[in-house]
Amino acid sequence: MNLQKNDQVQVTITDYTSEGAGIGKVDGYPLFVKDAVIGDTVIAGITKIKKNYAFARLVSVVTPSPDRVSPRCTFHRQCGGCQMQAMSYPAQLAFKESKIRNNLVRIGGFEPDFIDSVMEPIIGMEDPFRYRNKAQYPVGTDREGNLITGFYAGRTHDIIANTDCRLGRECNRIILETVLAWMRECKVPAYDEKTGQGLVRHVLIREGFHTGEIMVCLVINGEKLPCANLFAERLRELPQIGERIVSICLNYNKENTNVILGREGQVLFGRGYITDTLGGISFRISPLSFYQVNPVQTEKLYGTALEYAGLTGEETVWDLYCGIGTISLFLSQKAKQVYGVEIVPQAIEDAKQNAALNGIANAQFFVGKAEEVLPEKYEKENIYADVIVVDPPRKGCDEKCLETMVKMAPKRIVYVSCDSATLARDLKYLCENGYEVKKVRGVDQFCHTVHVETVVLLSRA
């Protein structure tokens, strides 16, 4: 196929990618096309040319897909938060379970109609829109030298300004408005990350969905805010906003890189952290607590766990890579004793405090890399398992881990992923070595992106 760059070719789209592109045929020759969607005829734009595929942005929609719907948001294209917001909900569910059972069959090797008997239907949301409790908008100037504040178009540092994300809070529109105002106000600069001049980074919000606790936290390059009781009192008048925000505070990041909080800060207003409950447990949140996005698909993909886990009272459970302790709070409810292990001690402090909080007394937190705190508490201490929940990071468990996990030969490991790839790979190997998988569930925890959460169950053989 003798395409080039800037080429316009019309073509059907079949299929995606893991990433949301839509895949069609020129002469056999395989296009990525962002935006398209399965079903959709477009014009394709070359953007990039490799040896067997080939890069399109979409130009126009010749014949519309029937799952094709018009994107509340008019930046979604731009944004590339978004990656399938032009695709029908009931689609973009199909088409993360069958991520979900490519990647099983493909990666993991397992049979088509096995995966088919194993899996069960996909955990959607009544309403996909409004459901991220946390957002960190970039601070910045246009052309003109407005200030702006929105998301980076995709692959870029470049600030779209849009206030109003549809994946966001309502609250958060009025709250980034107040700020630039504010700004405005008393001459506050945004920073500049290509001159490392000015001050404000990051506006970062936080709410509680269950109890409304709003947060609100700056970042910025420096340790000082003018006008700060200003921007304090600014933000507390807000109408039906102002009683709910509890939290006002900095956070410290003078560091030239792109991970966006600092360690340090300091609370303006209220108090440092915020409130929320996830199945009937109260978390406190501070600016630099992980805790999911969305706490409605959370309680869902928390609720499998807790159901595949089979617990009656009497078991010990270890959660791997547990974060500020939220699985394993759930767990704890039903179990007799469960270990938490996390790598980041902010988060050992968070998970203690919130057993704390909750009274709960069969809940211990270690710090350490699970591929070392569970052999250690194994070979040395001989603390067993009945039930391993593990929930790693994007890469998948450590093999190190793995091979413990095998060595305790637990009845029952419930794998929590966000990457179905990953967590084919890794099931692969456990079922290798004496297990089988169960059930498989996704959860939709980032509804109109490519992301999908994944419970399996997998039982001793």
Given for the second form:
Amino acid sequence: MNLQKNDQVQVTITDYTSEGAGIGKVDGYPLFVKDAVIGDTVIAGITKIKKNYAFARLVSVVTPSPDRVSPRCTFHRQCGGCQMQAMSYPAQLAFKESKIRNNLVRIGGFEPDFIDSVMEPIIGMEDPFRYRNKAQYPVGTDREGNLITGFYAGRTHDIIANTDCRLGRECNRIILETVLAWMRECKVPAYDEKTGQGLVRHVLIREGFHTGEIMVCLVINGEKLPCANLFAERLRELPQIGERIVSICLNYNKENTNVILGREGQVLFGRGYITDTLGGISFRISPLSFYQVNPVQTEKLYGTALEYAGLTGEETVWDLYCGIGTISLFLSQKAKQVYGVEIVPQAIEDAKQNAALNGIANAQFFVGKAEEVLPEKYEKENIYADVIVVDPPRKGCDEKCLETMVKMAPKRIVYVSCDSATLARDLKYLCENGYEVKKVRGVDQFCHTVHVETVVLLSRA
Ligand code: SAH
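What would you give as the form predicted together with S-adenosyl-L-homocysteine (SAH), now that the form predicted alone is on the page?
The complete assembly is shown below, putting the previous chain first.
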């Protein structure tokens, strides 16, 4: 291919990369065009040439895709958080479903007809906006020195002022504007990454969708906040929102780092956590805990996993990669006994507390790697499972873990996955070792992004 940097070519988009750029081919040579939608014919300007592909930017749309819509957020191209906001929601869902299907066929080696026979329709959202229960906004200054908060422009640390991300809650805007007004009033400086000077780095807001409880956590470059009482007062006096703020806290982060939160902090008002419920179970969420960001879809995801687990109340269940025990506690209501395994000690602490908080006595938790804890327990204690649920990170399950699962020979395995490529690889292994795929279902947890969750039910053949 004789393309050069800055050349402009016409290309039709047929797919997305895993980062959400449109893919189109020119004489068989793939171009990755950011901001283009599947079905668009566009003029693309080449920005970077590699041996087997090139990167390009969207110069203009020649013929828009029938699925192209006007995005709600005016910043969506600069931000890069929503790679697919210019595509209609039904088309996004269809794309995600075909992504799962293609991976199962290509990587998993399953027949297309077979996948079609086991695949249930993807679960989307009725209203795919305002779904995130957590927001982290950087604070800084613009060129004129005015305080701003918003988001980092793609791949940079320049802040673009925008207090109203459409994926976040409406109350975020009012809270953020209150924080900025208080900073101006008390002359509290924003942190400057370049010099390491200044104080306020980020505002973290979390909201419990069921309880309505709100946490505001200010991440500061130090351990003391001037006018702290006034800060809490300004937030608490906000009409409608103030009464829902049950936690105002500080988090100390004095490191020169991209990591948003430091390890230590302090409560300024109320408690150090909010509570929320999922499927009737209460969870404590502190600033540092991992908690699924889309609670509406999480209930559907866990509901699907629970349905696939087919519990009658007699089963022993292992929940591998259990985090703070959300799936484990969900399952414990319908199982005889649940065992959770998770690598992060703090998460296991939370899991135990959450079990106690809900009076759940039939769930037990272990810290460690699934691929170490499970084989060790299997060899030493000959542990047993009727059902095994796994929910690994993107890289999928370690082979040692899969091998032990097969030896334990549960009747059913429920695989919850955030990456259908590694899912397909692991299903191939399980199906070569005595299991059959019975059901597959996508759940859209991250609307407007290219990511999708998948739940799979396997049975012993
Ligand atoms: N099921 C939970 C968490 C899923 S995220 C929920 O829905 O909230 C995946 C979890 O796997 C994370 O909590 C991560 O810390 C954990 N993890 C990563 N590698 C692991 C390993 N090798 N063994 C056990 N847990 C692991």
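Numbering follows the first chain given and starts at 1. The shown structure was predicted, so the numbers you read here are calculated from the model rather than taken from an experiment. Here, rigid core means the biggest group of C-alpha atoms that superpose within 1.5 Å across both forms.
Positional change of residue 437 between these two forms stays under 2 Å at the C-alpha, relative to the superposed core. With the core superposed, residue 446 shows a C-alpha displacement below 2 Å between these two forms. After superposition on the rigid core, displacement of the C-alpha of residue 26 between these two forms amounts to 2 Å or more.
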